[in-house]
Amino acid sequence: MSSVLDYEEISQDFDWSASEKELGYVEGGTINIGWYCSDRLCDLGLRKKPALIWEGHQGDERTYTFDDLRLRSNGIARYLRGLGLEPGERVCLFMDRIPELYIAFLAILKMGGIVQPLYSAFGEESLWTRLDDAGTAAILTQRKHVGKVRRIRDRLPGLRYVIVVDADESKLREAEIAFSLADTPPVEEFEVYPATAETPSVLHYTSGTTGQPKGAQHVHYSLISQYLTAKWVLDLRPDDIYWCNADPGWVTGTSYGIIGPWSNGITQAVLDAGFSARRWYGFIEKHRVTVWYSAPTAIRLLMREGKRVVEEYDLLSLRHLCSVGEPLNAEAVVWSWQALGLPFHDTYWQTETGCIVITNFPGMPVKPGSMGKPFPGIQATVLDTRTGEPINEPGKVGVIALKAPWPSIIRTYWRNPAGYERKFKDGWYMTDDRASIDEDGYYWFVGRDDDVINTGGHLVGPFEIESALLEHPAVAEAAAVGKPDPVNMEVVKAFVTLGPGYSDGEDLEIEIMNFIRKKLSALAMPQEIEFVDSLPRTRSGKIVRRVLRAQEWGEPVGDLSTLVEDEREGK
């Protein structure tokens, strides 16, 4: 079972420079997350410890060890500094999970370069919209994906390198590069670029309920946060395997998919494949996983397949589970409980943190539907909306804040310093999401204080498919709200007026989600078109989503005071 940490001891006079002490870093000195996940750990003794157990979706594996980490992330490193890349420059990893994502996300690191990881599920506009925003220099990817950059490299003249790493080279367009990871060289010595605790690292896009998505900018001292709670919370120990089904397209994916257990020596599995029960379970059974790191939305569906599927297969390994990206409800781990044993941990955080905040700690009683308690060092509360003030009276909800700064907290937005301030009140940071604390300082969560929309544990921003609407010629006006789903948590809806000329139909529903479908995710994909005659606004003309989306839940729309006449009336 889990290990047991008094949580209430550790609390006590908690300090990052316990973790900072477990690295060996020295205020000021140099702190590359590259070479702690790589180097450090083959000085340690731990060279031929796996690292990566890698299993595709055809079922192929690959296996690499932390020497394999330190020789070809030094190898894809000088690769790329052999290309004129400068530190700083922001350079993309838009590709599935293959081991070319995790190992080049250590070598960009060591080069000094700015990882720019995006989901490669995203549409060409939205893929366009970061590279665009960020000035990305050079992007990874696969053939299966080059074309989505292809279509939208005009509107990039900063992007110098398009790079491909499992291309047929013949079949390469001008200016595309043929990159092979096993005909690359290992590079024994390669000088690491020299970070300190602010010089940035990760930047991680995040969207937001008005204009561009976010880009948070993470520093390689966030290194000091991802270290220590990926090894209290997920209770990692050094013989332990590791799964953390998240892609790094999304900052669990890195914080906790790379960072987390790689800088604590840590053998992690992965399995780039769809969901599916028997598979998953089976992956458990054949690497015996004992640590396992997934969302709310893949136990819902582990839970709609039922128990019997559990009970076909060896899972007594698995010793330690905690959830993350959304509310984990009560009967999931319940669930959990019953069928696998053991119950699933929840853990809150956001991309902004960089590291979990609150969280269900090993050995504290777990309180089903609760996030838990404030990780040690890091210090919360509630603030009324109103008055901005502490809430004292527990049950009473208001918005999650936290007082800054701990490692991991990104230090701006992109281009963006006034929406980064915008995020600070007295000292506080806003979360933007709401709970309540109870009498034993247990966290509650109550839902998002915005418009974005958490679909399967993924924030997606209004705007995008807001946008993305506005093209078809069809459309007038549209906006996008979250509508309850069973598994998901959320799934899109979009509102549509229609301009004139144009009906509303079947027909027409089909039209418009195919005209779309190339240009957002999957995650942003509306699953249901409603034509209606108007939209609620405000009388400045600003769309209030809140009203349709407190239509889809059930819930009391508020204050309509601000809205237009007609719009209040139905007319």
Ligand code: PRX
The other form holds:
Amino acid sequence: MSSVLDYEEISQDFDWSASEKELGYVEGGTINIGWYCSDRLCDLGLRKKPALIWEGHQGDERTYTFDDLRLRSNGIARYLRGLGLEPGERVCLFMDRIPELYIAFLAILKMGGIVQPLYSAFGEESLWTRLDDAGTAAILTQRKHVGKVRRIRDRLPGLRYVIVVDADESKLREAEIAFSLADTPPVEEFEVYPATAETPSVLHYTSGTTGQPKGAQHVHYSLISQYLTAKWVLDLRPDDIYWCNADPGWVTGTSYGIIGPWSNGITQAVLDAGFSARRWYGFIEKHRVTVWYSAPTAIRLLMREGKRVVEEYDLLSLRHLCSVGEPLNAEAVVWSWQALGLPFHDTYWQTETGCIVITNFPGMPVKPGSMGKPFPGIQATVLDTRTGEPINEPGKVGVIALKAPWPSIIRTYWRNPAGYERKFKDGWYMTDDRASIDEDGYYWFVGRDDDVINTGGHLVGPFEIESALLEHPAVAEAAAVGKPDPVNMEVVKAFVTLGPGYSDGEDLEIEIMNFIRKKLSALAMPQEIEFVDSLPRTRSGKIVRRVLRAQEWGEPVGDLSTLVEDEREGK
Ligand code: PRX
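What would the structure be for the form predicted in complex with the named molecule, rather than the form predicted on its own?
Below: every chain and molecule of the assembly, starting with the one above.
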């Protein structure tokens, strides 16, 4: 079944104002995403419609209607405001995918705060880096994660509130607060913060090549893109049950795991459990999921389990499948076509773009292995890295560039406007991804144009890993690169030189791996550490990761004498 929309037709006279109109937004007026994802749907008669069907890892289930979202987000918003939190302050969500996470997300926006979602599996150092940079005023977390907050709290003078949503009050420490969603009375009336288009909304931390992760600053006007792309690309329709695998610690989990579906009044199902083919198929079958937004690593894991498992479940409810985060290989598309009867539609975008920018539009012929074409309203090209000019030759590789602005492009990097400026060239936003365009206008992803590592669809920054490695007493120098992996596309590999008195060996390798896992996360943990005598450097002494990376990928290293010292500065 394909969408009624014709890609060519709607591309011709596309204007984002179509989205503004549907949402009833008037230029210069208020636009609060929290309100748009709860109150507005109630005003439109969807009070009783399920908004969130939640299933926990132990199989416990809860359902919240759009009216529940409205009343409960009002309750949390009033509570936060009552604490003295001001509009514009950063409020962090550091939780598993429990209902509180989704409802508090809307609440923070409703009270005018900037919501800062962080992946709950982050270790204390990853957490500290991001809270410190954002100057976060409050954090909402769970009992199981509060220990990490405690260990860094004395290094976060600006963190005024640590709020535990499932606390046993007797076990809380001084200056920690217990909050219970269930015990908080629903609030009928709440004065929603009158956010306008450029009011900051969500702050997502993302990794670059140099420096610590950057806070990508979104604004409430992003809704205009997120609403329409969710509706058109994910092909959402009123009776859909939509499932997005992504954690809201990453942009997919907010743009399309909260804002996109809910602003469209769509019921979404959330599973707070890790990967398991049977559990996932069982979830689709049980909740009659119709639209599924997943990722290549997950699809490859499903492929590994085989088609037999698929046949044990009734998955006929599925109508549309999409994927994001890493290159969707042609085999995965063909497999899903055969196993599930539907192809996965690739979607390409970034934390910075805020919305899907290149995609296999529903109804458009899918070319397995291609990302598809630019979303209407997004002017894209590939630029020649030398001349900076658009490449007009089919098949020739360049850097994907997008003509700025569009509603959901980030407005800055938090406290790093210069880093943001560096992303632009002659009005083009540079993605730092390489691709080619074929004669039909389809984009084919080639690879990243920087040193960022994409493991299972999650970006990890080499600098953050290297800095953490250097804190281990045995490590003298370190470099982190991506090495190929059949499931995760890339995993982290570290090259390390040791300080005097230390000798290499498996015990030390495992010790360092665990050191990183605890400090940063399992994602950032090197899967392999190679102990070396020295690291490749430029003449001025800068470590050249690309030599190590090329070695891992079996690619030519290139001419080292031509290395430009600062070519990658600031990415
Ligand atoms: O390298 C591209 C890869 O993921 C990067 C963006 O990561 P992040 O900001 O964490 O956002 C991920 C979810 C939107 C991109 O620069 N990427 C994303 N989608 C694709 C992709 N690579 C290939 N194909 C895709 N469809």
